[in-house]
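A single chain comes next, written as structure tokens; it is the form predicted alone.
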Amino acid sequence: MNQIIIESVYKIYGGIVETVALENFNEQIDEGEVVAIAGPSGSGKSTLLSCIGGILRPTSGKIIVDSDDITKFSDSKLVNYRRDHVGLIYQDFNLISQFTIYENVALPLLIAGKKNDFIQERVDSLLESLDIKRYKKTYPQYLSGGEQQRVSIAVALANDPQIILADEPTGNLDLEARKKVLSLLIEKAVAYKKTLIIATHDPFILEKVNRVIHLSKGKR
């Protein structure tokens, strides 16, 4: 059961002036929930996603995923956690322009050491389900924003992670593409029984999720 429990988490960025990005944050997100983290720029949304995803370490506090406190993981164990348990979707798509669509989606599977036959079957299945298989030999820069974000969803789902973290996934899309991509993202999360956490200030997204967690200056 991939329940996420966040206990008394602080994240403080050092510098000439310290910035408190998260302050005594507490939350529980159950397996299979579709949750939005809402708030203005600078409220701590992206920092919270990065802490849950094992990209950033909190300054203090606990993040317990499936009974394991990931804040105590070694660097190598965090790498495995990100690879096997977390799928990431970004506002700017984060695709490799020198790779074809097929190669972008195959990359996480190659890193995980999967066999070629499995990779081909998995990538083709994902591209088919997201209605972008016809672009498998195309490069990202030749696709529309909405199509690139579909590829990003395929990349995030490639290793069958239980947690999908989406950071402003519709921020660079027009209204029609926003609707299509969001509906597709939620549909796939529900179909594959994933926990989906979306950081956003998009009111359209807030209407579609199970629950909204509001953040302001790192606090609930």
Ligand SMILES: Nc1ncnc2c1ncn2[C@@H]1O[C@H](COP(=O)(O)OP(=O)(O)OP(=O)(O)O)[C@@H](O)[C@H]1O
The other form holds:
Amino acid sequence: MNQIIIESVYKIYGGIVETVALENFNEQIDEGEVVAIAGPSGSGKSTLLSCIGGILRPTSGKIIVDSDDITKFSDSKLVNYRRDHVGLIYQDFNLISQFTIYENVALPLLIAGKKNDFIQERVDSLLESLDIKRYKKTYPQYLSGGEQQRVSIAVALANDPQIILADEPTGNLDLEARKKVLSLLIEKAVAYKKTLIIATHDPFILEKVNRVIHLSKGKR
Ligand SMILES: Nc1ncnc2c1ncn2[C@@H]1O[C@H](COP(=O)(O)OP(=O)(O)OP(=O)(O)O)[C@@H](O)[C@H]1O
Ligand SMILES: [Mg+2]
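The form predicted alone done, now the form predicted in complex with the named molecule:
Full assembly next; the chain just shown is listed first.
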């Protein structure tokens, strides 16, 4: 079972002013759930996603994924966890502009040490299923925002991670593109039985997910 259990998590950022971004946060997200994390700006949505994705370590508390507490992982184990279990999608697409669409999607597979034949097949099928195969040899800057976001969904799905984390994935898109990208993202998550967690303000997304977790000042 790829369940995510978040137990008494605090994230306190240091600095000139100390910010309590997550305060005694508890939640359970089951395998295959499609959930949104909603809340005003500064309520801790991105911080929570980063903690689940192993990008940030909570100040205290536990995050149990598949019965392992990832907050106890060594740095190298955490790198492997991110590579093998987590796919990330951001508002600004995070594509590499010097790489073609094909190369962008192939990169995580190369890093994971996959063989060339496997990579070609996998990338082609992902591009096909996200309806962007015709852009294979072109570069991200020649694509529309919605198309670029579909490429970043392909990148996130490439290594077949169990958890997909999307931070304001439709933030920069117009309504039509938002609808298309989001429907595709949810459709793929459900088809491949992924756990999908989306941090967002977008009312359109909140309607489409199974469950909304409301955050306010780092608390539920
Ligand atoms: N690296 C950091 N250093 C210090 N404080 C931070 C850092 N990152 C976030 N914070 C603070 O933690 C709080 C939660 O930030 P977070 O980015 O998680 O909110 P958010 O809900 O994602 O907001 P938004 O909707 O604007 O993206 C905010 O008060 C923010 O200023
Ligand atoms: Mg944020």
